[in-house]
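Shown here is one chain on its own, the form predicted alone, set out as C-alpha cells.
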Amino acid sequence: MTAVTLSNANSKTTLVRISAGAGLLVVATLAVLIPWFSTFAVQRLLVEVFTLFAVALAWNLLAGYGGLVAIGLHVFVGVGAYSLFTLSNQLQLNPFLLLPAAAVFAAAFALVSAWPMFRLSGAYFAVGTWVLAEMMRILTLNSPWLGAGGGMPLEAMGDIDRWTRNAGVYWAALFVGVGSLVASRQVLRGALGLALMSVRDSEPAAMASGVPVARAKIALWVLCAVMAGLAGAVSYMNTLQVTPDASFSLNWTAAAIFIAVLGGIGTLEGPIVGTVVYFLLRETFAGYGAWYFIGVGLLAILTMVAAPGGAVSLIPEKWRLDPFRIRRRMAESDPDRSASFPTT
C-alpha cells in the first residue's frame, strides 16, 4: 500500500514538473518573440520592467540574505552604464558586444570598495554606500572626458537601425532580468546561499559554526553589482544618453527598496510579486502628479506595519509554493525507528 502511495505521489510530482516546464518553454517563447508583435513604446516599459527587476533582486539578496542594507546600491548602475558607454566611445564598438565589460568593471569596482565599506557595518555601512555613490556621481560630474554634467551619448547606436537597436535592447533586459533570477537561485540553492541564509538567521551562530562569513558577503557584493552593473548598461541603452544625475540617482535604489519591501524581503518570489505591483501602481496612477508619491508611501508605510514580510508573507504557510526550490527543511523522523526506543 505505501510503495503504491509513494509511485503515485511520484507521478503527480513529475506532471506537475514537466507541466510547469512546459508553461515556462511557452512563456520563454512568447517573451522572445515579444518585438515581431509589439510596439516600441511596449519594448521600452518592458526594458524598465526587467532592469529595475534586477536591481531589486539584488538589494533584495544583500539585505535579506546578506544582512548588508546598501543605500547606495545605485553606485553600480552608474559604474556599469558609464563603463559601457566610454568603451563603446572609444573603441567604436558594438555597444551590445560590451555588454560583459560593464559587468567586468562592475565587479572590478565592487572588489575594490569591499576593503572600505566593509569596514563598516550596520548604519554606517547603509550610509557609507550612499556617500560612495555621491561620490562618484561628484567626480563623474566633475570629468570632462565623461561629458560632465551633460553626460554622453551613445554614439555607436546611429549605425544600427530602429528596430535592430530597439529589440536588441529589449533581448538584452530580458537575458539580465531572467538571468538574475536564475543566478539567484543557483546561488542560494548551493553552499553560498545555505551561508548567506545562516548569516541571515543569526550571524553570530553563523560564525561559531564556522561559517566563512566576510567571504560570503565579499561574493555575494560582487554578485550584486554585476547585477546592478548589467541593468544600468542596458537601461541607458534604451534611452541612448547617460548622465551623473540620472545613473547614480538614489532614485534606484529607492525603488528598489519599495519593490522588495512591497514583495517580501529575503524571498526570490518578493521581487517578482514588488516589480509587478510597482509598474501596475506606477502605470495606473503616476498622472496624478504628487498624490501618487503621497500613495505610494502610504502603501510602503503600511505594508512595513501590516505585513512586514511583505505580500508573500500574507500567503498562508500551508498554501505558500516554492517554486524555486530553495527552501530548506529538516529531514522528518522516521515513525517507525523512534517507536522502537522507549520513551521516559
Given for the second form:
Amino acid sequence: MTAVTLSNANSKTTLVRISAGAGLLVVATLAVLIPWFSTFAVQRLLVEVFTLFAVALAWNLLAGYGGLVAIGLHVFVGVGAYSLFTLSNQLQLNPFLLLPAAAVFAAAFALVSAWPMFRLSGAYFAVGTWVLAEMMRILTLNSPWLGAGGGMPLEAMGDIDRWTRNAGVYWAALFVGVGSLVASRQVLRGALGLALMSVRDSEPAAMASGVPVARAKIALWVLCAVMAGLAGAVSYMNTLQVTPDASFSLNWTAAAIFIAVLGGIGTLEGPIVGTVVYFLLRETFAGYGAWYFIGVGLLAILTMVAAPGGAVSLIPEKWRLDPFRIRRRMAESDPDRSASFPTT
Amino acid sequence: MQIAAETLLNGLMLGALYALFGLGLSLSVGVMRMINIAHGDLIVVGAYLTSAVMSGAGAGAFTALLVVIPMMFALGWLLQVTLLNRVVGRDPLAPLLLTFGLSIVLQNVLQEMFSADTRSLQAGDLAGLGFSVAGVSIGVLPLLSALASVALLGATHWLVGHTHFGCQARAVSDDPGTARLVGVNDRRFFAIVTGVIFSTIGVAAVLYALRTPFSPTAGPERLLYSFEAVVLGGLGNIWGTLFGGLVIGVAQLFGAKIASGLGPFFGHLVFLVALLARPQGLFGKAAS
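Having gone through the form predicted alone, I am curious about the other one (the form predicted together with its partner chain); can you provide its structure?
Now the full complex is given, and it begins with the chain already shown.
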C-alpha cells in the first residue's frame, strides 16, 4: 500500500493538519456540551440528524463502495429498535446499556440474511432486501408479544428524569453518527476498503487478483447493518415508542437514498453535505406536507440525470478537498507502479 | 378438502393477476435490463386514471380501457424519451435510483390529488356473479381477470417470439451495440417498449382495481409481487413469470388461511425459499 503515499507531504500540509485537528477538537467539545445550552427540541432534532446521517452513510457505503444497493436497508433500523426495546422491557434494564446488544442483534440478523440475499445481485439484490424488510414488518405487525400494530413503549425510560434522558439519547446519537463516520473512514483506509473499491471497479478483475469478494461484501453488509441498527435503536429511544409501520418503514431508506444521491454516492463527504441539504429543505418546507416529498424526489431525479455524482461532484476537481484521506492516488512520479497491482 | 380446493383455485386466479403485474417488469428486465421501482405505483396510477375516466365519461371499466391503454402508452413513451433514456444502459443502478425517486414522487402526487383514502372501481353486475363446480364456488370476475391475464401473457409471448417487434426486442436485449449496427435505433425502440409495458400496466391496473380497493400507497406491494413473480419464474421467461405469479398467489392465500394477517408474508417466504433452492429461478437457465 505504498502507492497511497501523497507525493507532496511537506510542512504546509502538517500545519493544515494540526489546525484541522484543533478545529475538530473544538467542534467535538461543543457538540458534547450541547445539552447544557440548548432546548429539548433542538436536541431531538439533532438526534434525528445524527441517526438519519448514520443510516444514509450505511446506505452510501453499501451502494458506493460495495456495489450493493439495498432498498430494504430499513430492515436493520427496525431490528435494532425492536431488539433494544424488547430486551430492555423484558430484562428491566437501562436501555443505554443495551445499545451494544442491539448492535449484536443487527449484525446477527445481517449474517443470517446474507445467506438468501447474496444469491441476488445488482437490482435484484436491491428489491430482494426490500422483500426482507417487508417480511419483518408483517411479522412484527402480527406478533402480539411485540405489541403488534401498536408497538411498545420503552418502559425503563420512565425511571430516568427528563434532562438526563434527553441528554443521554443525544449523546448516544452523537456517538452513533460520529462513530459511524470514523468507522467508515477506518474501514475504507484499510484492507477491506481496498478490497471493496477493487470489487466496485471490476468484480472479475478483483476476483482474479485474489480479493476475497464474497467475504468483503458480507463484512460490509454486517458493518452497515450495525450502523443502521444502532441508528434505529437510538432514534426510537428518542420517541420512546416503536411501531412496525414506523421502524420498518421505507421512509428511512428513501431519506437515506435522497441524502446519498443529493450529496454524492461513493464519497464520505456526500452524506454529510446531503444530510445538511436534506434537513435544511425539510425544516424550510415541512409545512407543505406531501409537496415537500414531491420536491425532494424531483430534486433527486434531477440530480441523477444532470449530476450523477451529487453535490460533491459540482465542486471542480482541483478545489476538491479529501478531508477523510480515503482517496487512493497512483504516485505520479513512478510510472512503473501502474503495472503492479496492490494486493491485499 | 373443499376449502383447500377453493383456496387453491382462488390463489391461482390471484396469481394470474400477479403474473400480469409481472409481465411489464419481465419485459423491461428482458429488453432494457432495468427494474422499474415505480412499476407498482404506475399500476396504482392506472387505477386512478381509470377511476377518473369512468366518472368523467360515465363509462364502465372495460370501456374505459379503450381510453386508458392509449393514455398509458403515451405516458410510457414520454417517460422513456424524457427521463429513462438518459440513464438506461449507463450503469444498472442509475435507472433503479431514478425510478425509486419517481416512485416516491408518484405516491405523494396521488396523495395530494386523490387524498389518502382507499377507492375501488365499480364492477357493475359482474361483481356478485359466481357459480359453483362440485361444491367449489368460483367468482366470475376473478375468473375473467385470470383468463384475461393469461391471454395477455400468451399474446406477449407470441409478440416476442414471432413478430418483427419481438425480433428487434431480442436483438437489443442480446447486444444493443450490434442491434444498432443492423439498424435498430435502441433509444427509439425502448420508448415503444416502455409504451407497450405501460399498456400492460393499464390492463393490470383495471383488473386489479376491480378486485381490490386501492390507495396511493398500494404501489410498493404490487411492485414486490411483480418482482417475485419475475425472479421466481426466471428472468426474461414469460411463461416462467406466469408460473411465478401462480406460486406467489397460492402461497399468499394458503398463508392467509394459517393466520389472516400473514398472507403476503408467506408469499415472500416462498419466494426466499425458492431463491435459496434455485437462484436462477424455476425456469431460468443455469448461468444468470
